[in-house]
Structure formats: C-alpha cells, structure tokens
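Only one chain is shown below, in structure tokens, and it's the form predicted on its own.
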Amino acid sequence: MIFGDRPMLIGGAFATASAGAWITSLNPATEEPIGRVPAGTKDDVMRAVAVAADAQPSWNERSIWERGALLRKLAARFRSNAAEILKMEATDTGNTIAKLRADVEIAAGYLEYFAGLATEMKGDTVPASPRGIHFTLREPYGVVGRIVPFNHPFMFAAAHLAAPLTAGNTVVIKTPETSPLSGHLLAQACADVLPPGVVNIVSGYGMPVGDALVRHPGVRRIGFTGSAATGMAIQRAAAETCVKHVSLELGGKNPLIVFPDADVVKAVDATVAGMNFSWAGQSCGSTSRLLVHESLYAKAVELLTAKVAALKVGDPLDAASEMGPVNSAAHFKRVMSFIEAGKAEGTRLMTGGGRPAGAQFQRGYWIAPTVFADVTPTMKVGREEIFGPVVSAIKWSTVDEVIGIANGTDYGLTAAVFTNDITAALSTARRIDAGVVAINSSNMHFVGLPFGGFKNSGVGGEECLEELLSYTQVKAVHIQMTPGR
C-alpha cells in the first residue's frame, strides 16, 4: 500500500521542506517504502512559528463558544475520516487496527471534552486590601510547540491540540521521523476546519526540527511525549534560550504488584491487557514488571507464559491480529539488545525471545511476545524501560521488599496493585512513587483525572482540567478604589 508524498502544513497551505529533502517512511511489517514527508529545516520551523504568532491574536479574540464549535467540527471530521486514518496509521506504525480504532475516538473525544471545559479557565478574587479589588486572569501563552512520538502519532498529535487551542493558543506540531504519514491527514482536517496558522505541522528529524522548535524564543510553552532521555534534552535546550514552561510525559517501568490473597488469573489477564501488545508493548504505561508474591509466583508465571504465547501475531491490517511488528529497524535492534541481555543475565526465557516462527516474519521488524521469569531488580530487563513486547516476572516475599522493588527505578509513571485487602491496597498505593495507581485493574486512563508521572517519567498531568490550565498564564490585577466612593 503506497501513500505517496505527504506535505507539511504551514499557515494554512501545504508545503515541502525549504531544502527540498524528504524522509521515506517504511512499513514496519515489510520494510517496504510506503510514502514520504518533507525533511523540515530550521527555516521551516521559523516560518511556522511566525505564522502561528500572527494567527494567535485573532484566534484568542474568538469567544470560547466559537473556538469550541470549531473544535467539535474538527472532532466530527476525525470520525468521518476514521477509515482512512486507521488504514494509514496501521500500515505506518505496525499497530494492530482493531485496537487502533480507539485512537481516533480518543482524539475526537478530547476535542469535545476540552471545548466543554473552557469556562473552567477561572481566576480568583482575593480580599487583599480594604479599598481594593484584587483578582486574577488566565491568558494563553501564545504559540505552543508539541512534539509527537512514534507509537500513536495521530492520537497524540490530534488529542493534545485540544487544551492549547481551547485556551487560545496556536500550535506548531513536530511529527515523528518514523511513522509520520498520518500527520498529513491531521493537517488536511485542520486546513479544512480551522483558520490558517492556528495549527501548523512540520515534519522532520529531531535535529534540526525538534531542536529549533524547542529553542525558538517565541515558543514559551512546550509539550512533549516520548523518552526520558529526549525529555531531558528538551529541558536543557529550552533553558539555553529563555524561561519556558515544559510539560513532559515520558517513559515507565511500570510494576503490577500481586498480593498473596489476589485472584492470580485476573492479575495475569490485567498484566497482558496492560502490556499493550496491540502496539507491540511500545507504550510508556505498559505493565512490564509483574511483581508476584512467592506463594503465587509459579502459578502466575505459568498463566502469563500461556497467555502471552497464545497471542496472534500478524498483519496489522487484519482485525484478528493481536500484535504487529515494532516500529523501526533502530527500535528492533534496541528491543533485541534487551532480550539478549535478559538471556545473558540468567533469567528463564519462558516464551518468545526472537522473531516469530514462519517465513512471513523473516522480513520486517517482528519480535515474538516475550516473557522472562526469575528476573531480579538489578537485571537490565528488570530496571530499564524496554518499550517493547517484553514482560519480566519478579518474585517477592515481604511488603517492604516489593515497595522497594517497585520504587527502585528512575521511573514513576504507573503502577497497579492486586489484592482484596483494602488497607493493603491503599497503603501500597500511598507508598508507590508513581503518578497513576490502579487497584485490581491495569486501566490507567480516565478522562478528567490526570495522567502523568513522578521522577524521570515526567512533569505535568494531562487528560484533565490541569492540562487545560497548564496552557494558560496567571495575571494578577489590582484596582484601587477612591475613598468615599
């Protein structure tokens, strides 16, 4: 399936890169070229920011009702274009199409949610003096930069337009260098629905496009989803230019803790569901560490191995497929290096560990769903984020021990606790260093509640009012009243 050349969107018009270069996107299932996007330059970023800055005042002058109506119209466009988006996204990312369907609905739903949340951008009045009126206002930053990862490129780009646009900002998006094609479908929808310059989409490599966007002095608000290493690089680059508000949703090495009284079948089912095999485990929230009490460990490993081994690996466009390939050649090499490290460190490889059997899997970036048992917290597979289809099972005996294991990484994004003891559940949730904790579930995303991490998993909560407010600045206003009037 070939999608051809897919230009960028700058100032309401489609554009190629100023230097004329292109990035060829490969189908990760076959390694065949499927389309091209412009390899943007610093000059392209400068132009996109300039037109976004020009468009921002008139966008902000529209009422929240006008902005909300346009966001709802954009949401409707996503739904009407869902079949085209899904076909391109599955082909370009390797994510399986059955589960990928939710990405379009999530993006549309966020636009509608934040459009309806606009009246909550409230200030405060404070009785700070006897003859004064003192209050605060919320105002947009101006131009916002959003940098999008490869695992859900359409959803992360589209859904996280909602908060900055509702707040009155304009946006420049940098798409991922792998799986960039659906950015053009987002660009088409934005060009049809929104005023020129309100949303601009620049494709290209992190250097120079991402770096130029982060360093631009006119972009005071940046949102990034991706790896901790890149997040820290963004913080450094931003700070070298000026003071900026940077929110980061980064990686995780997320524990799912199973207490001795838990239903081990449900816990294992939740682990497999939480691993997000539908996108080959390439998810910051994947439940990649199964921490099981010693009394249930053997049974849990047996159940986990059987369930993971039974996953149907196949064509991402086949609705029956439960897992496709990983995203790129570089990422295939990275994930396989972790698997080889796990084998060398003395774990028990229970299933997977290489390419799936079959001639159809010898070309492309295929890795069989993998389970390691007898993992210890000091092993590489037990402490570092793999971002692939690999689960590590770890045994524990005391509560203090498992809390130490859970908190013993640089990450703190999500965690899950399985127990029927409400005291144990809540006390464990309090002690875990993570931004999101689920009890007897691995579902971590609920609109209206923040999703974000502690430690190197990021800063700032998304999917809630906090995200909307984070795209505003607070201004204090003081009115002195004339005595006697």
Ligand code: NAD
The other form holds:
Amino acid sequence: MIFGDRPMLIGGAFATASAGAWITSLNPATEEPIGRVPAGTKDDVMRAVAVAADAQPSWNERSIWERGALLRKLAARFRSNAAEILKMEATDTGNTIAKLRADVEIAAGYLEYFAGLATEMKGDTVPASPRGIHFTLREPYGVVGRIVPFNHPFMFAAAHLAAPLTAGNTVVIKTPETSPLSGHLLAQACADVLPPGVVNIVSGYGMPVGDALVRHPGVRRIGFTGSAATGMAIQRAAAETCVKHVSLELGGKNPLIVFPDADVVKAVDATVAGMNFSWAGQSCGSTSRLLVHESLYAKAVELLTAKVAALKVGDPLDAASEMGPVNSAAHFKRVMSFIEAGKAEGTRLMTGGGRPAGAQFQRGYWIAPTVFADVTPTMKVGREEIFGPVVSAIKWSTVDEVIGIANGTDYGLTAAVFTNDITAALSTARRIDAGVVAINSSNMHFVGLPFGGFKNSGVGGEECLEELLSYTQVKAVHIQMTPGR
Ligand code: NAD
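Now show me the form predicted together with the ligand, since the one above was the form predicted on its own.
Zooming out: every chain and molecule, the one shown earlier first.
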C-alpha cells in the first residue's frame, strides 16, 4: 500500500482507534488498496473532545495576532507540502491533478483570509439607556465539530479550520470514510504548527464517529458539509442531546437557465465548466440541469453533447486528464442507478451512459461523462442530486415555466442565468430560490461573499465574515454608571 497507515491526531499525538480497527482506502481508478486510516470509535471522539476542551482556554487567551500568525504558518506549511498533498489526494479521490492544485491554495488562502478578518469580530455599542453603557461581545463556543465530505477532503478539512480557530475555538474534525488519507497530512501540519489539542482529527464512519461528535454535549457548534439526508439526521441527533448551533452546507440540483437571446456557445461552455468534471461532477455546485429555451434547445444539446463527449477521461495523476473515476464503489453504484433510471424514464441518452470504452476503464469506478436530453422536471434525473458526471437538458417555453422548473426541487444551492437582457437577468435572479446566482457565468465562489444554500441545500453562508461570526456567540453587557436607569 503506497501510502501505508495514516493515524488520527488526538491531543497533539498520532493515534490508532481504541478498538484497533482500520479502514482500507482503495484507489478509485484501479480498486487497489493504497492506505489505511483508523476506524475511530465513540471513545476516540470522547477523548478528542476532552483534549480539545482542555486546550481551548489557552488558545482563546492568545491574542488574535498570535492565533493569526499560527494560521498563516499553517497555510505556508500547506503550500510547501503541496506536491505530497496533491499526489495523495488525486490518488485517493480520483479528482484530476491539474485542477486539484487549486484546493491547496484555497485552503491556505482561507486560513490567511480569516486570520486577517479577526478584528471584524466586533460587538456593538447601543444607546439603550441615558446613564448606561450597553455593548455586545463576541465569544467562542468552545469546542467545534466539523464534518467533511469525500469530494475535496483536504480542502474542506483544512479550510474549515480557519473560521473556528480564528474565533478562539478548538476543533475536532471528522474526515470522510472514503478518500480519508490526506486527513493525515493535515494532522501532520497541525501537529507541527499548533499547540496540542487545538486541532484534533478523527477518522472513521459517520456511525459512530460523526454521530458521536454531533451528540457530544460538550460540542455546542457543529459545521457540516455533506448530503441533505445526513444534514437532516445531524439536526435530529443534535437536538436529541442539547441545544446546538448547527450549520449545514448540503447538496444541489443546480439549474443553468438559457434565455432565447443568450450566446448559446458561452452558455454551454459555462455548463461544462460548472459541472466540475475534474471531480467527475461530484460537486455540490454542479450545473447539472441545463434549462434551455425551446428556440435554442436543439443547438444547445448538440454543442453540449460534442463538448462532453470530447472530455479526456484518464489517470487522475496525468495533468492532461480532464476527468477521473468517481470516488468509491458505493458511489459508482449510486450514480449508475441514476443513469439506468434516466434510460428507463424515456430520456434521450446523447453520450456516456456507462463505463468508457477501453481496457483501462473496465476496473475502477469509471463512468463516462453523460448527457441526457429531453429530460422532464418530474424525472429522477431531472429532480434529484446525482453528484456524478451527468447533465440533464430540459426544454422550456415561458419564463414563468422555467422559474417553476428551477425552483421545483427541494434544493436551492446555486443557479445560473444566461441572457443579455438586464431586466430578465435581475428579475430571474430575484425569483430563483438559491443561495448563489451567477449571471452569464457559472459556479462562482469569491472569498468575502457567502456560499450557502436555501431550502434543503443548507443553512449558513460560508467563505465570508458571516462564517467567522457564526463561530462566535454574542453576549450583551450592561454598565450602569449611576443608580437607576
Ligand atoms: P455524506 O452526507 O454521506 O457524508 C458526509 C460526512 O458525514 C462524512 O464524513 C460521513 O462519514 C459523515 N456522516 C455520515 N452519516 C453521519 C451521521 N449520521 N452523523 C454525522 N456524520 C455523518 O456526504 P458525502 O457523500 O460525503 O458528500 C456528498 C454530499 O455532500 C453531496 O450531497 C454534496 O452536494 C454535498 N456537498 C456540499 C457542499 C457545499 O458546500 N454545499 C460541498 C461539498 C459536498
């Protein structure tokens, strides 16, 4: 196994699981075992939370400048270790290495951004009474639990440290059970740079590790990124223990709407770029529903099919590859079941629809990039998140109809609108139920603006000041300078 055993980090020391069990990670391109992580237990979570709680007061007593300096040092560590992180991450996830380079930079950038934002954790002074001074303070929660999905395990685990640590919390991270190996590289960096217990990394399955973290009464703040079903389970489990602040970054079935006046070539290019085929479409923001006006529909489907069929599927470690395999055997089965449903529901399969041709793709979790045309909004492939390399093209005739289709799923993460008519663009942006709307572009993330969903796509914006403040709780302080009010 090329990457060997990769222990967890608890209290500044590397640790195996209390029950001694391991999870073997497979290379999704070949199905070969490449490394192991401990299959953590409830006891491991209890231990991690206990050391995080011990470490929190002295972490919070450091000035924001000291904490910021350590976060910047951690960011520098990520950059200097980028080659090792990227090789492991591409091998373990199947994400292609050329685009994956950005993940390390994004994680490092978040640490620096939030370190620099620390003075914005301000309170307010309110003239609530004539002889008093009334102000608010922002204080950390204590121990924060952050739970990470499989699609960008290093980037999410590393970037999601930034806001809670800046706010003076300590953190317990739960890494995903598939593609978990890079969690150990993060653990090494944290062990080298941060005081023991400030960041703890526990590997293992959702049950028991994620669940134990969510239910722990000492963890009052949970930040979760993953599926809507798990997000709802987390809300339920948290509420069964005590009152907690739970923020959720969940899935999407994101529409890209093409109006009759739009540049159809640009719209299709943006659909393919927005699909994030570099991670086999395993992206919450994937532009997986292309909603095209009937006047452009045939052209859009033709262009989309040609562009998707031309994507270079290949070894994730080859810089020329544009798409690798999906992440795991279970996920392969799930995506394929959607593809079979699409075929059975009477869509037109334009390209893909199974394993790519070629001996090298018959083993491993390879799925050819797929386009379904003539999808209707009630079909499974037109309504549910596939989280794979599958685009569904849907035709519309009136604006009210397309808004109905766009808003007709349980999700509301991102949307895109292609038109040169400013009124149509802005009124559509207003009418779409989504946390992020891009006009004449797709899948936009800018540090400083919130990324987060409406409806079943989540609660709480991230990548901005709102994320930092969400890791604080507000206390009102009243000073009475003379007796009375
Ligand atoms: P998932 O919900 O299956 O798992 C996510 C994490 O939750 C894993 O670490 C898993 O072990 C853990 N988990 C599972 N059950 C749990 C439980 N009962 N209690 C606590 N933790 C539990 O999601 P996934 O398959 O890893 O990721 C794919 C999903 O994540 C997609 O729906 C995708 O859209 C979403 N996602 C959203 C964003 C965003 O920013 N909105 C980003 C990336 C991925």
